[in-house]
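Below, in structure tokens: the form predicted on its own, a single chain.
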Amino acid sequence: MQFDILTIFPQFFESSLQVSLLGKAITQKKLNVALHNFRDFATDKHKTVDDVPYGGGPGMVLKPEPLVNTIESISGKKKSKCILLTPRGTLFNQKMARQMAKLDQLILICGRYEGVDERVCELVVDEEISIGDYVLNGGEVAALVLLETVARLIPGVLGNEASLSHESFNEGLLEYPQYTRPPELRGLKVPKVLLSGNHKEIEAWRGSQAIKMTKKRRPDLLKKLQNEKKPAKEPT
């Protein structure tokens, strides 16, 4: 899968793309990540990428030409999607990540300053996405979140892909508690069922704990899951 990231700070990504599973996947060519400094596509001799907003107001706005020109130079994959990272976008979730992992190309625009000229959205952006109800200095952190979330769903990126089926949000619930050695630490013991060797009981315990954890920390997820499982009402 091809990831293209548009940013005026490509050095922001350098270390993250060289370490851990992400770096390994790139080295093994499970995915490819290209960084594009859209300043290179500015149309004036000073390589200007921002300007004052029409109508007045604080800060600067990213100009449309550098972004549109960059995207038009790299797009072309059959199943491609261009995403603008912005606080006003749709809240990102695991379901969206799974859909993105089926694409051939994902283009991520890292916003800066007060935002992006709206014509960029009208001309080349397919979707606007936010990673949370807060504001960052720019879209680079958000782009890394999308990159890692989607990349780990690509076959071959994770060492043990079976672990995906037990993660939070996979079945609409948070993940159950995990334990490892030692069996006791400062008076806190590992639940006996996990030491029993009875896999049927262990799975039942994990399922009940996932529901309990979700009810305590994210009751909205549990409510959503319950609503989805309700049978549709027959027309009267």
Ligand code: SAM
The other form holds:
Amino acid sequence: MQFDILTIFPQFFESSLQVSLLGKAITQKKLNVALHNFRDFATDKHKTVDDVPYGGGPGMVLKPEPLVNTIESISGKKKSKCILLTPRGTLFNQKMARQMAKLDQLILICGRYEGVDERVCELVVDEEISIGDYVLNGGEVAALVLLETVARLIPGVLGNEASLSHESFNEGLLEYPQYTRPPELRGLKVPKVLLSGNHKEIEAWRGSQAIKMTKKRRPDLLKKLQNEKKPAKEPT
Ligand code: SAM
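Given the form predicted on its own above, what does the protein look like in the form predicted together with ligand SAM?
Entire complex below, previous chain first.
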């Protein structure tokens, strides 16, 4: 899968793209990440990317030409989506990540300052996405969140694909509690069932713990799951 990231701070991504599973996946060519500094596509000799907002107000706005010109310089793949990271976008979740992992290409635009000229959205953006109800200084952190979440769903990127099927949000639930050695630490024992070797019982325990955890911490998820499972009402 191809990721194209538009940013004025490409150096922001350097270490993240070199280490751990992401670094390995890039080395193994399971995915490719191209960083595009849209300052290079500015139209004046000073390479200006921002300007004052029309109508007044604080801060600066990213000019449309450098962003649009950069997007037009990127060779588009068949199944491609251009995403603007913005606090006003749709809240990102695992379901959206799963859909994105089926694409050939994700183009991510990292805003800065007060955001981007609205015409960029009309001309090149397919979807606006937020990573949460808070405001970051720039879209780079948000782009990394999308990149890492989507990349680990690409077949072959995770060492053990089985981990995907059990983790939080996969079946609409949070994950069950995990334990490793030692079997007892400062009086706290690992639940007996996990040491029993009885896989059926372990599975059942994990299932009930996942429900308990979700009920306690994210009852909204459980409600959503129950609604999805309800048979659709027969038309009258
Ligand atoms: N003036 C904007 C507003 O009030 O919505 C905030 C701009 S913010 C300081 C600069 C850039 O950071 C945004 O253009 C966007 O790319 C990125 N950003 C900030 N918060 C974000 C979030 N929660 N999700 C995704 N991107 C975010």
